[in-house]
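Consider the single chain below, provided in structure tokens and representing the form predicted alone.
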Amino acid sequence: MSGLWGVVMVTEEVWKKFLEIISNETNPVSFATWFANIKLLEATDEKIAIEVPMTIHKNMLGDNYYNLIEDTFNKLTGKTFDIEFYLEGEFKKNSVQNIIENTIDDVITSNGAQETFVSNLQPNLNFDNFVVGDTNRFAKTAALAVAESPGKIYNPLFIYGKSGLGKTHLMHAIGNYISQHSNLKVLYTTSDDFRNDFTGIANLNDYENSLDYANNFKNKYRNVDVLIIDDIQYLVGAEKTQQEFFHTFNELHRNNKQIIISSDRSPEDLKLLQERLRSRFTWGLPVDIFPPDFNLRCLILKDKMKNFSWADKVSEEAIEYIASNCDGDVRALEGTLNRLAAMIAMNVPSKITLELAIDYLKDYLSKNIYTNNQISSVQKAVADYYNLTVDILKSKKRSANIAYPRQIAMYLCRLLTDESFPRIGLEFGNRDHSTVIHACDKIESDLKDNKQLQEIINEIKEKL
């Protein structure tokens, strides 16, 4: 056989078999994250071109799965190929694509995972029960990349976003994955615990006891392979603790130990932390988690309802009603679901319809919808005033009846919260910070002469 392909070909059947083998060689979460959405672009006698969805896939497949991919193709075809990865649009296919078949060899799979010591991790928080949507997909993908290659990729991993969006869940998922697939020592802690442990040294009057305590402190936090520290923003104001964490960070990073940090805001917005700490937080990968959109809220509700015996009695309309009225964070969904569960236990209905859900939750939702003076609360208040949904307010639509309320909401977010222009822009459909600045300037200018607008702003502020 002659031509572009030479004597060894990768057919559609070979590609399909390749994916089957990879799925057996990897766990379901890894396969779904790294291989489920890749595509065969082209194969020549020497090279195989594969399309991947994101840059992180190129890095992960090239750095950590290359040998597995190469060996699998070798077993299937008897040929060794150079494997190349491309994003959509990066690769131009050859015009000729001839395909012939080749023998498929049997592959033996093995699983040598070994569970070892884990400290402070909650085993029920893992990747399998982390519900994924558009607003948290990249954060989950980055977290899994770190879990599969601790200390080698994205160090530190800095996960940020407001409370109740799943940061802690992801951190425990990383720790649990590492402990289940390696012998590495993992420690999860909070910044409060780190601070308390450190200040405990100064509280001991006896020199020898203080020295022992200090050694135990360093062993606890520096003699680990993976340090996971939650809510780093609470180190603000603790200068000596920040200094100790700085040295702990340097020691771990210098020895290629994985560091995972969470915060309620980005490294750039942690203005009251030492600059040398903030700069180190950006060495690896800062990744944001956004509030769940409508579709993700529905998925989360359905996932959490699986624990209730009445889950199959809830209509789709009732689920959508709850999702539409709880657009802040996952905890708001959980609280509303617990309220619904309590009402169902009292009344034992045969079917939970939309009308019943509205009746059961009307008092609860009206009392709790404006409890947090954060971006989501402002968005909800403005959307309610103008009879819009928050999703429409955050959409790309530019009609006047939507654009002006959106500008009002951006203005109020800047006025009533301590969030930055870029963060507000991200919460409004990933808009540029200049759009938020323009909106604030526009509303400030209109307020000078527009009494009706002044009344609207005051009314919305009263709700908040």
Second form
Amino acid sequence: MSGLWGVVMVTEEVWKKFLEIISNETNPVSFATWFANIKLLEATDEKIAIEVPMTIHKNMLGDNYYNLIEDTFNKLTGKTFDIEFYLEGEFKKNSVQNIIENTIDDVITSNGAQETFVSNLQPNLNFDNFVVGDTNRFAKTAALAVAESPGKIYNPLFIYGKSGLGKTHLMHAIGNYISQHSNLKVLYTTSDDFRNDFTGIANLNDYENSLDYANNFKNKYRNVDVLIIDDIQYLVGAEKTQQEFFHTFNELHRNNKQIIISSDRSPEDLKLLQERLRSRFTWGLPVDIFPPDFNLRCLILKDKMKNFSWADKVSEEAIEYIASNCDGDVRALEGTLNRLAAMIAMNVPSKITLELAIDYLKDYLSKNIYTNNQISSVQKAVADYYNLTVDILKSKKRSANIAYPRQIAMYLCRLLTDESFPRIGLEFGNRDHSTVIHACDKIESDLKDNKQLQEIINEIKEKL
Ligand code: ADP
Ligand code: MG
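For comparison with the form predicted alone, provide the form predicted together with adenosine-5'-diphosphate (ADP).
Full assembly next; the chain just shown is listed first.
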């Protein structure tokens, strides 16, 4: 094998020993049937490709004998490999794209000159200007803990929550902190960029160029001490990229390199992501950020106002007015504050009273419906349909005429709003996420043979 394939861990000699051990571990018939005619195609430091005579071998070796094969290689090399089986010709016949995707892990790590390293960190997003309240305290604490000892405590750190709640801010804060306090190499990226980078390899027609590109790709994402990857939910549907990320993750994790991931939902709720990825996301510490409560919204507003010369002219009531009208996310708060600033800039008043704030912001706030998140609109629609109040729907009352509409509402929230189970639970009187899951399962199964329920649900949906 050429040097192109890097450090070959499993040599022909290891392969012979492997077959020897297997022949001792299996009975002669099994050995003759399943192992006598298999060949070593390729071995890299992560994968072993084996050629088998028939499809049935793929199934047998892949299902029944996989552990034995894996363990045997492990005994011989001390490593755990991904083992893949190919029919004759299948491996070679792969398109450039597949070859690259199958071998990207195997390309020799470049020993050439390093390109200047770009961390993508935004210096203005740091811990100092991340305002803390009850809804994000846990996330901030965990983030700081990771920043102080990267790779040592929570790996991966998985931050999740709705958009606009400060996930990206926190991730940059961690990265900046680490960069300032150590020489560690930190890379911030989004799952979109990771994906574009990766699929870029496949778009190169020229094989040599593809390999160079693959090499650079691998260097970029695996030769770091801290990998921050934002909005992982966008890997849904990108199977090959998920696979590549899986290997990147493993490599970094094995070497105690810190991985920080964000997502708009919890690992359990990332339904469409490969199970092996999802389970890895729970290895370290998953932390959620909730929408800021009133107190935190006021604190954030005050903190952000510090940047304006008129900050001390704003009355407490004006701040509270804005805070109570933007109950969604921090981005909405910032938008409103910027609007206020634009109005004030035209003619700086001596005092920014409640009346003035209302006047300045009334058009803006009525156009941008920041109050009433999606969950509350669903709750309202269901409550209206059943002639209940939203408060009763969210209450602890268990009588069927309330409990069933409540389950319908939970189901619709899940269906229509893309909110996580815990978040929905929280909005329904702080119920556990398992209650929400149960409600969704129940309504889904009732829907199968209950025409009337189907109609009710359609009617509510239309109203929404
Ligand atoms: P996400 O990544 O969760 O969608 P961002 O991190 O992009 O949200 O936050 C949206 C905006 O709100 C950013 O400008 C960010 O700086 C700001 N922000 C979010 N949370 C806070 C906070 N606790 N303190 C100060 N600013 C915040
Ligand atoms: Mg973000």
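Positions refer to the first chain, counted from 1. Between two forms, the rigid core is defined as the largest C-alpha subset superposing within 1.5 Å. This structure is a prediction, so every number in the text was calculated from the model and none was measured.
Peer 1: For F73, state whether the C-alpha moves by 2 Å or more between these two forms after rigid core superposition.
Peer 2: Yes: F73 shifts by at least 2 Å between these two forms.
Peer 1: Look at V226 and decide if its Cα position differs by 2 Å or more between these two forms after superposing on the rigid core.
Peer 2: The answer is no, as the C-alpha of V226 shifts between these two forms by less than 2 Å after core alignment.
Peer 1: Does the distance between the two CA positions of A311 reach 2 Å or more between these two forms, the core being superposed?
Peer 2: A311: C-alpha displaced by less than 2 Å between these two forms.
Peer 1: After fitting the core, how far does the CA of E427 move between these two forms, in Å?
Peer 2: The alpha-carbon displacement, core-superposed, is 4.2 Å.
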